[in-house]
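Consider the single chain below, provided in structure tokens and representing the form predicted on its own.
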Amino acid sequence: MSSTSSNQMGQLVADKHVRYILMAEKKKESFESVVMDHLRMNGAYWGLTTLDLLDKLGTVSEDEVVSWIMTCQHESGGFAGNVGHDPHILYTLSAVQILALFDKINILDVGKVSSYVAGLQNKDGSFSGDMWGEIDTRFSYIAICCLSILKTLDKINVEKAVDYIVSCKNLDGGFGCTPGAESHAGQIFCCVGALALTGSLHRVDKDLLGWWLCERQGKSGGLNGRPEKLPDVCYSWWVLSSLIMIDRVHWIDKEKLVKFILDCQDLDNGGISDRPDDAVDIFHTYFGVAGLSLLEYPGVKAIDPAYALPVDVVNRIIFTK
């Protein structure tokens, strides 16, 4: 990219995003913080992964983060979104991913955590999120991703898990949260990611799904989650990662998408919003930076589209005994 075109494109204000994330963690009394209290584990994963992608993970206290994570673990092996909340598969994956970022998986009782996750698989191969039993293909992905990081996929019936995901495939090539539910980019990521991690991508109609996904790009360059919806920065991750996993990412206009993400930055205070001129939050900051990583934006580390972790972290997991 020549310097003139990159000037027109705008720049990633990485240092401001780093400052925004570090400040967000300190503002525990703010409205957002109170509302997000039960989700703090997810927020920590979004913030810390963003810092790592910007090569700034060293700006946080590893010991503080790791000891807080371990206080969120329950007797069952599962993790809660924060101290004093109930365990859920969602927060369990975020906890494992954060420990992976810091190369601290070894402090876990892997047998206990993986037994908690495996125990949430149902007879039909689907997964519940927690003891209350809500079923969703998101939980299938989360279980498979979590057990894959812990190298304990053999604790579940992988074949049944894959068959259940495939049963959620629709005529448009996409996937829903349960069989017959409408296709949605977030669920497609979960299903394609789970199939990628289990070596089952041959079960996807790549051209049909690729077409549905590239149709998500609007005039602004941004991507939406399903037809007739507004573009949103978070779909830069859900749609792009899916396109990469099925080798169809060249079907969208990458430059326009980069511009859309950069236009959603708060250039003064840092952070990225869902669309230009909206309020920023940690969720969209992560998905914006992760999207730029998938687009090979300079200065952002590479992220693995299936594990949603930096590639160097994934390599460390895979190549460690």
The other form holds:
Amino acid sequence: MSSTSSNQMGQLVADKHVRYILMAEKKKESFESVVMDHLRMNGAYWGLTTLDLLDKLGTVSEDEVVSWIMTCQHESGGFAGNVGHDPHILYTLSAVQILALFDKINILDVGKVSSYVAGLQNKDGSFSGDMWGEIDTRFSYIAICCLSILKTLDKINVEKAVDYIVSCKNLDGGFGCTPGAESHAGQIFCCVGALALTGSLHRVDKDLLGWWLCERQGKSGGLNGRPEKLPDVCYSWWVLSSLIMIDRVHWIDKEKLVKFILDCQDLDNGGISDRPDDAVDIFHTYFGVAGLSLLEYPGVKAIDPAYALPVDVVNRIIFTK
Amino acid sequence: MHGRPRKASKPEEEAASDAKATKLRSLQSQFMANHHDKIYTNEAIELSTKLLEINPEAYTAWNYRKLAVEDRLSRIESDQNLVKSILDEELNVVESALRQNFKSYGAWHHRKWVLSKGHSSIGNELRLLDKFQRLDSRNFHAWNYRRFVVELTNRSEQDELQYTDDMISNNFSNYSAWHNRSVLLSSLLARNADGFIPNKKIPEEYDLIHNAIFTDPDDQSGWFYHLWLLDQTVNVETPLLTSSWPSHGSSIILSGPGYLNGSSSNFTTFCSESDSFPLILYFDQAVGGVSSSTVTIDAELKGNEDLVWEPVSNKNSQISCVWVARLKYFSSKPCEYKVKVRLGNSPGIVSSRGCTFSAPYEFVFTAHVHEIVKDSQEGTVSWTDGFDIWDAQSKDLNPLVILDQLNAEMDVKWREAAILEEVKCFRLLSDSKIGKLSLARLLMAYEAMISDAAVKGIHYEEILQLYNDLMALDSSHYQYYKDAHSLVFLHKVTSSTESLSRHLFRYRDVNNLVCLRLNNLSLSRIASVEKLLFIQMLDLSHNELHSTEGLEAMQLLSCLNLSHNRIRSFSALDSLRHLKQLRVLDVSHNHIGKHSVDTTRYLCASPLSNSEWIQDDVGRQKPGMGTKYWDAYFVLRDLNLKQFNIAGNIIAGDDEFNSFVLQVVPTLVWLDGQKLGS
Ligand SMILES: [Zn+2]
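Alright, leaving the form predicted on its own aside, put up the form predicted in complex with the partner chain.
In what comes next, the whole complex appears, and the chain from above leads the way.
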């Protein structure tokens, strides 16, 4: 992107976002953070990955984060969303991703974490989120991503896992959370991501899905998650990463999307919201910055569309012993 | 926070919020104590109810309630009334949690869990759902739950189809209802349910979807359903053979590596170092099971009894549109062979949807083995001169003649009628985006269907114009229409012998190679490859291509010019790995190394997709190289290039990369126009 066009559309106030993330961590007593208490592990992943994308991961205490993560691990090998909560695959991936950010995978008992994840695979190839048996293709992605990072994908039946995901493919080319469920951009990211990580993208109908995805961009430049819904910054990530993985991202107008994301910044206090002038939160701050990264916005590190980790972190995991 | 306005809160609001936070915090810590001590008293359970009413997302509390239910059920023997009252209580808690947050995954799953216990009140669920779905007709949790209840109660698909009718007639702008309709209808059609015959149902569905699209052409709810119907109209399930090389009735000249004396310009000449030539089969859809038992070869060529057929596709896949086998021959003395290929006589070739290739088909070609007169030289291939005009008498254009097999399987009549009806309809809507796009797609589908040579091809100009209009009308999706435009353009070029031969040449300097020049056409995408299997030299320079996807089928390619395009990375060249004959590759003046985002990173086999590892010699000896240029490594490793041009790309700027290339491609003689070692 040329510097003139980014001037016209305003700039990313990176420093303010960094401050917002560091502050949000301290505001543990607000009602919002109490409500979010159970998914603090996700919150930590969103915040820390954003900091890394902005090249500011060094501002947090690695030891503090890592030791807190380890107190969330259960005997089963799975991680909880916070101390005292039950383990769930959702938070297990976040924990593994954060450790990957800090290059600290080696402190894990990899066999144990892998067994927890592999133990959630069902006979039909699908995955449950935890021992209570909720099934969703989100969990398929999480399992595959987690085991790819740990390099233990051989612990599950990959072929069946892929077949199950393909069985959730719809006639619009998208994917739902279970067979027959409606396509949704978040779910599409999970399924396309899982297929990408298993070298199975040939099972995606790229042109059909690409058209559905690129039509998520409306007049405002923002992306929605399903037809006839409002645009939302978080879909910058779900839709963009999916479009990139199937090599159809040129079908949208990137400049307009950059502008939409930048318009959702809180220029005074930092943070990014779902739509312009809504209240900011850490979730949308992450998805906004990650979206800008996928749009090659200057000053933001490149993020990998499938692992949802910075490219340098992924390369470190994959290409070194 | 979704949909909450950004504003500084007033002091009194902040105080109220603080009080709420304190209350929730205390509920949470009391709950945690109960959970960890496994306390399931009424009082403790009541506390978790309060917590979930305020925060339905507190997943650990739902887990706790499941444990509590199991604990209570284990104490009460088989008193059905007590069981019912325990489970009813759970349903009530879920209902009030859903009132607080309709999108709570935990709450919906808890309800499913309760009902899976065999709760007697399952009949009430659809009534409750109707209430919820009236409030939010797009809530996908509710729709998913609906499918769950329908399955549990064995409600019929016809009844559910009627429900989508009701939803749609109430408000056509309901993508969720259209989606569910497509699921139900495809199931009913697939199992030939009573009254669900495609030639009757699909035209009816077209009528229904018109009402939606014509009411508000900008509303997307019906767009994808319409495209799905079109797909149902044109596509047949059973796989068919689209083309082959050599094609039926053709003659080819085979020889060892080197130059032939004045080789005939009427036939394709194929020189091989390995004394074998590819036999290519191109199907209309990806199939598996192509083998020496499903494809039989009658040939005087010895040593081809157990041919090995390989899919030309992703490593992980055993299905592909394109299959290739290598036939052996002896180049030592001149002779002539007839080869007959038969397929479909025994079952085994099966599509990914499980349909069997069943119509027997055979084709025959002649192979002449010629002697070479001199060894090959190490000269460079020039893309500027040495081209002769195409000889119109050449037999090589046989592949353009559509195989009789196409259309034979189909009941074309109702399909053609349905499409023509649609064309008529959408002409009325041709000032809107969806009107133009649908019309372009319909005309394209119609072109593929008509067999009358007199009218075939007459729609291409109109289709191209529609895409031009769309690029102007909907500039956000410019490149989508641009890609479609390229696709139609290539269909047009390959639609007749006359139009294709305008782009065909013979390359005099190397055995009269068959050369196709599609340079300078602003193509952004490759298509119609199935008609170009006989091409040996391809000039795609000065276009807007960003990937070589599709070229993998062109197994005869030995020279490829992709200079001055928009290739962004080596992984975008992944399909070239399949081209065993490729010797000359020009990718100069592209964008390799310029971008931080690689859009083809996951479309190629690599360690990232757990589908390839750096385990060979170069990978082991120079791990750093393999890491830094891994995508280049995986493509170049499989190529036996003699001439390679990469100048004018950011990646080619440094010596490290050049020395990497020399290491990975030891066969290289020319790099960026310089002869190596001189
Ligand atoms: Zn959002």
